[in-house]
Structure formats: C-alpha cells, structure tokens
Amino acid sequence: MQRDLLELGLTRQEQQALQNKRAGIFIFQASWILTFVCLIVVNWQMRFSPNWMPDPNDRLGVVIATIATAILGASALLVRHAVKVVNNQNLSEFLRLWLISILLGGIFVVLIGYEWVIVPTGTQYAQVFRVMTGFHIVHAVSIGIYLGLVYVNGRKRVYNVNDYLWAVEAGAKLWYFVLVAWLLFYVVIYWI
C-alpha cells in the first residue's frame, strides 16, 4: 500500500490524509453493518412468534430477489473494472463502467422496491421484512447518489488525479458495503 501512495507522487502530508480517508471509510462500513446484522437478529427473534408468518403463501418468492441480486452483483463488478481502469487513467472507459453500475443500481433498487409494495401485510414477516429492506434500500439509493456525484464531477474533469482516484476509491467501497449487505439480507429473508 505505501509503495502504491509513493508511485502516486503523493507527499507525506498527503498519504497520512489518504489513510486517514480510508481508516473513515473502514469505520463507517463496520459500523453500519453492525447495523445490519441487529436487523438480521431481529428476523431471527421474531420468526419464533405466533404472528410470524400465520399463511406460508404471504411469503414472497426469490425469483425477483435472485434477479435483483444478480444486478446488484454484475454493478459490483463492474465497479471494480472501473477502478482498475481509472487506475490506468482511462477516463471515458471509467465512465461507461461507472454509469453502467449506477443504473443496474438504480435497476435493483426498483425490484426491490417493487418488492417492499408488494409484500402481504398485516404480519410480523412484513413488517420485519419491510424494515430490512426499506433500510437497505435508503442506503443503496444514497451510496448511488454519491456514486452518480462521482461520475457528473468525472464528466466535467473537477477532480485532480488524487482527488479523483479518492473518490472513486471510497465510492467503491461503499459499493461493495451495499452489495455484502444485500447479500446477508437476500440469504436471511428469502432463503432461511
């Protein structure tokens, strides 16, 4: 890692800044899973009440949770090309990356959301599932807001190099931090 901050040319002032950036980005992610997986404890503590589920047919299917997760995997990695490419200073293909994994995003917040509608009410299995969701899906929107602050201000070339490959960087992680949330979610909610 320091031989990477030193083959940036970045000074001494600037690589303590940029670690500092990344030990931020390394508590927020904890921090918020911890979060996630106290709403996963809950799943599992409400599942033992009588109101849980009383119909097995008001449990919703993982057809459209299995495709959403699958885009929501494929923006994932398509992030991850794109910072391998912006790494190379290759800007117009980071872009097309980058726009390509906001709206398969923007695609998975859709059927999840259509989801959360859809969802039979009136039991504790819709209420917790609602609230996992609903969560989740307040965070993939405001992460793919950040991500698409990234590609308008890349559009208008406002970053320099180290700026940029910051915010790529941390928008990236906080990528990955939707997609392993969603993951413990999908397998909590539509597979146990």
Given for the second form:
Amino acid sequence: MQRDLLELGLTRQEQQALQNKRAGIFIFQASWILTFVCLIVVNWQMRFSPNWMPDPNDRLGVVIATIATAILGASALLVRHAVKVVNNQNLSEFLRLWLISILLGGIFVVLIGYEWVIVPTGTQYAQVFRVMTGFHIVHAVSIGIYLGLVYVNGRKRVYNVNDYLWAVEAGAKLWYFVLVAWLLFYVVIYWI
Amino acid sequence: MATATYPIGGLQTPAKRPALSEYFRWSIDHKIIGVQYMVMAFVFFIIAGGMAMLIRWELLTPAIDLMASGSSYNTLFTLHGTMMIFTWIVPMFAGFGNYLIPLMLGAKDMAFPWLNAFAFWLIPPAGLLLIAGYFVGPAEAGWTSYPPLSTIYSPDGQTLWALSIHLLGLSSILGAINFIVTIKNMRPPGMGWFQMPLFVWATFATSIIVVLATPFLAGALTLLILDRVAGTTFFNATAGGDVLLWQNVFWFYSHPAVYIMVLPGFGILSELLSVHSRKPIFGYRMIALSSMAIALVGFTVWAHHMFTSLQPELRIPFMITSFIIAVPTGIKIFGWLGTIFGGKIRLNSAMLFGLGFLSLFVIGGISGMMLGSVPVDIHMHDTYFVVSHFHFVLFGGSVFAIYGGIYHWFPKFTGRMLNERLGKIHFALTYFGFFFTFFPMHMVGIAGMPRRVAEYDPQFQNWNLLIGFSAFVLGFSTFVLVYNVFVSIYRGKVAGANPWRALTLEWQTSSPPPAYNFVGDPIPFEDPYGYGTDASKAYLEAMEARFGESFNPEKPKALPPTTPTPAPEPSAGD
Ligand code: HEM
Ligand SMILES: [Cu+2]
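Having seen the form predicted on its own, the form predicted in complex with its partner chain:
Full assembly next; the chain just shown is listed first.
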C-alpha cells in the first residue's frame, strides 16, 4: 500500500518514466534470459557427443549445488522483504536486510565457484558445465556489485525514503533474474 | 458540407537545422541519433559496396588474378556480407526508426534517450573492430562464420569479428527494448494499436524478433570466442565437439534476423504506397498482424539453411514451415497491390523505389520458395542461385525500401526536397543495374557455379561479364544519390511541413521538427491512411493553416527560403 502512496506522489511525467523503466527492465529480462536458454540448448545438443561424459562418475553431486540454490533463494526472499521495508520508509532495516542478501549472494558465488574448480575436466560435460556456471557467476557478481552500490548509497543517505526508489526496485528485479536463471541451470545441470 | 474542425495551438515556424557539430557528439535527441545512425550506416554501405566492386572485378575472368590469393578473396566477401548486414541494413533501419517513431507517435523523444545514444555509440567501435581485422589477418569464414573455418582455419581477425558482432548485437537489443517500450507506452491519446502507422507496427514486430533472437547469437558467439581463445572444443569434432551446434544456433538467430532486415522495409513500403497513391491502405489489420505472424513463424524455419547438413528426417518439417511463412508475406503483397490498384499514383522517386521493391521482392520470395523445397535446395545450395535469392530480398527489398524512405522523408529530416530528376536517374540506374547484376545469377547458379570461390569454370564467363558490368553501373548509381543529397541539403526546394499531404503525425510539425518535436500536443487523425475523405481534407487544411503552405510537387511553386510565412491563426468558424 505504502508503495502505491509513494508512487502517487509522482508527477505524470515521472509516472510515465517509471512505467517505461518497468516495461524496459521486463523486456530486458525476457530477452536476456534467452542467453541462458541458449546455453541450455547447447548443453542438450552436446549430450549427443561421444565425449559428453565417458565416465558417469564425472557428474558432480547435487549436495553443494542444492545448498547454494537454497542460499540464493533465501537471498532473493530477503531482497523482496527489503523492498517492502524501504517502501515503508524504514531505511536502516532495509540496509540490514539488503546487506545480508548480498552476503548470501557472495556465499552462493563461492560455492558455485568451488564446483567450477573441482569439476573433472577433459569432457564436453565439464566444458559445458564451466561455461554455464561461469556465465551465471559473471551475472551474479556484476548484479551483486550493483546491489552493493545501492547499499553504499543507502548508507551515505543518498536516498530519501520519501521518494520512490527506482534504484532499489531495479536491483531487486535484477537479483530475481539471477535467481530464475540459476534455477533453470540448476535443474538442467544437476537433475536432468 | 460538414467540415471537421481541429483545435490548433500557436503557429510554428520550422526549427533551424542543428549545427553540423551536433552530429559528431554524444546527443540524446532522437532526431540527432537517427541521423547519426543513417549517415554512419551509409558510410559503411559505401565501404562494403567498394568491396562488392572488387569482388565483381575479380570475377570478370575465370582465373584468380586481381586478388593475391583465395584467402584475400574470402576476406572480401566476408567483410562485404558482414558489413552490409550488421553495419548497413540493420542500423539504417534503426536510424529511420529512431527519427520517425517518436514523431509518428506524437512523442517528444524515445522512452530512454540515454540508452538510445548508448546503443548508437556501440556501433562505431564495432565497425572499427571489423576493419581492424585487417591488421591481424582478417576474418575469412563468411558472414555465417561456420566452424571449423572460423575456429581452426582463421586468423585473429575472426576473434575481432566475433567481438564486433557481439557489440552490434547488444546495440540492437538495447535499441529494440527502447522501441518496444516507446511504442507500447507512449502513444498519444486517440491512437490505439490499430491506428498506428504501419511503419510503427513493423518496427514493433522487428524489435520483438530482435529481443527474442539476438540472445542466441550472443550465446553462439561466446562459444566461438571461447573456442578460439580459451581452448574449449565446442565446435572441434576431433574432441567430441559438434559443428552443427553452431549451424543450429546461428540460424536460429539468423533466419529471424533476415526478417529483422526486411520487416522495417515492409513498414516503409506501406507508408509510401498509401501516401503516393492517395488511397487508404488495403487490409490495414492484415498487414499489421502479418508482421507479427512473420515474427513468430520466423522462429520455426531456421534449418532450411541446413538441408544438406541436417538429419534427413528433419528436412520435411522445416520445408513445410518455410512454405507456411510465405503466406503472411503473400498477404502483404496482395495488400500493397490492393492499395495501389486504382489509386491516383504519383510516380515520384519515392514511389518508384516503392514499386521497384514490390516487383523485385516478389522475385526473391519466389526463389526463396524454390530453395525452401528440399529436392531443389540439395542441388542449389551454395550456388549463385542462393546469392541471387538473398540479394533480391535484401537489395531489391530492403535497400530499395531504404532508398524510397530517403526520398520520402528527406524533406522532413532536412526541410528541403531532393531533386526529382536526379532521383529518377538514380532509380533507373539502380533498377536496371540491379536487375542485370542479380537476375543472371539465377542462371549461373542453376548451371552449377558455386558461391564464395574466386575461380570458376570458363563456360560462365559471359554471364559474369554481364553481371560485373551491371554491378559497376549499380555501384555508380549510389553516387547519384549522394550527390543529390549534398546538393539538395543546401539548394533543394524548401519543403514545408507536409509536401506529400500525408496524414501521419510526423508530417504534422515543421520540417525539420523543433526540439521535442511538437509545440503543444499533436492531434492524430483518426485513420493514418484515411486519404480521400472530406475529414482528411479538413484535417490537412487545418494543419496547413497552422504550419504554413508546403511545397506542392504537383504544382511546383517555390516557397520563400527558410521561413515560410505562417498563415494567420485560424479563428473559430474557419
Ligand atoms: C518466402 C520466404 C523465404 C524462403 C522460403 C526462403 C528460403 C531460403 C532458403 C531455403 C535459403 C537457403 C539456401 C541455401 O543456402 O541452400 C535461403 C537463404 C537466404 N535467405 Fe531466404 N527465404 C525467404 C525469404 C527471405 C527473406 C525475406 C530474406 C531477407 C530479407 C532472406 C534472406 C536470405 C539470406 C541472407 C540467405 C543466405 C544465407 C547464406 O548466406 O547462406 N530470405 N532462403
Ligand atoms: Cu532462412
């Protein structure tokens, strides 16, 4: 509710701009997720290769990845909560939640990075695995850095909680993107 | 007689043209960016056209003589194709879109002006990367860049090529997001989806293809770069990689991309044919929706480029989809024929190029259907027949549309008319030069002359002489346009707001339009193509009263230079 009130405070032009940004980020997400889908297609086609996984033991177990997935999920939930909190004009609580989400995101990256390092190489499986997880980590890290900037700006009181905070909404939406992209990969890499 | 009245605000004199230096700087004005796109694309067109001339020169004789080696020939057609597609046709249409879409929607600018500039400025470095390839051994695997040619058999320029295409892809995704949001969110009150000009529809459909297809190109290019620099073996068959992976992903992008390259041309054509036949467009909804149908069905036909490499069982389904996609295209063709049928056709340069498009594109469509049938394609694949096909659709189609668009909108961009006599000379040279360059390629193709090879069987030489000399005429014709543009910018007849008496909104403001395009809120006419009705005449008169008299190509009478005297503000009862 509070959020709507803040938005109501916007001028017509600002509302139009906000609408545009929302549509823009949505289309960007719908488009860019397809790069992940493309890598899934690659994964699928490479499964027909004679060198896909000559030794079935090469496939990584699901334990670490599942823990990482749960952590990323928790992080995204906290971000969601943080957005609600900031719309209720509670900046300090927002900052606390936001920071925890970023740290959880960091743990996720470390865990998947560990998988990237230990996967036995020399097969098409490992190669596709590394490209997929590496591609995802690049996104998680860059968007994580953006979340960090939002945090720093929040600390510096650059934001006025009485304004509608697009920077926060955008950060959250990009972080959901990281989660959704990962869920696709997680299912394909570890379960199918 | 009932006269419709339109509320009109203050009078408006044409804006001064921006200073030349504005075009060489970062600017977030969509009109500047539009011109930046168009001029830059044209420069690349000239460069890539020069390469085409060298290709034809080499092919005047069956032996390899002009080039030092087959490799330098490979480089030529690779950069020719890549630049024509990615740095000419695509950005040229983006330029038209940038300039025209906000105007046609009565908006002040695009939804994201900064992003718009950013997308543009990704292109010059990308073009430079392509050319920089010459210093490290340029790409030579064709614009399709098939591995293993593009992986183990190409010099470092191939990596630069891939990086360059990456940038261009990113640029077009960002541009497309901007178009979609602008079109969806910024239409003026009174303009529903089905009152939009068809060029706007076409750009919308194109943008949807861009955002859905280009990510696959990005994926494929990433793997290609990794194979080249990071030691992966995705496309290396000896290490269990698969070259068909590239073909699949590349064509999954690139077939839709051929529609990226022609749908905006369809849009331009719809504008030209309706305005210059003074008739409503025939089957507006069908033309609008068939763009969307093409956009979607376009994603199901990619493997028709792989008939000779695909598993045989998969050929038939792709043959069927390739035939299906001709249906929405055919609908458009009939819509356009219905539009000009019985119209008061003005045979000016813009319209001539429009009609030229129509006649040539149909030939390209038919040869496409021939190639789409498996038994024919098995023989024709990689011959000059294919070269003929795609030049009929891309030059006869897209480039003719661009030319038509230039003659049509130049008055809006610059406030001056292009010279008609030079325009007609340009058209005649282009049309016949084009036809005798590319039509005979059907013959040599059917007879078996392969594409992308510098040497050929001497029996084809006569045909190649005809093709070569026609190509030189075609190349020369471009400079007639360039000359016309330079002369007309300074000496052309003053155009006024609406020399074609067109109903779409970009004409309901001065030429060139002022900063933020419109003074006050523009009022769209209820039907962008409702020519020939009393209401439309009243609308056009109201607009003429507001913006002053425009040049009338049918009754030429010079207007005073720079500022046309604005008519007095109409009072109630006018
Ligand atoms: C009626 C619709 C069309 C059909 C059924 C069709 C079919 C085909 C087929 C089967 C090929 C592959 C030939 C081969 O390599 O053996 C081909 C090539 C090509 N087509 Fe079309 N086409 C159609 C329309 C278009 C349009 C509208 C464009 C562009 C605006 C286009 C651009 C191209 C290009 C660029 C190639 C060559 C690709 C290369 O370099 O190998 N086509 N077409
Ligand atoms: Cu195709």
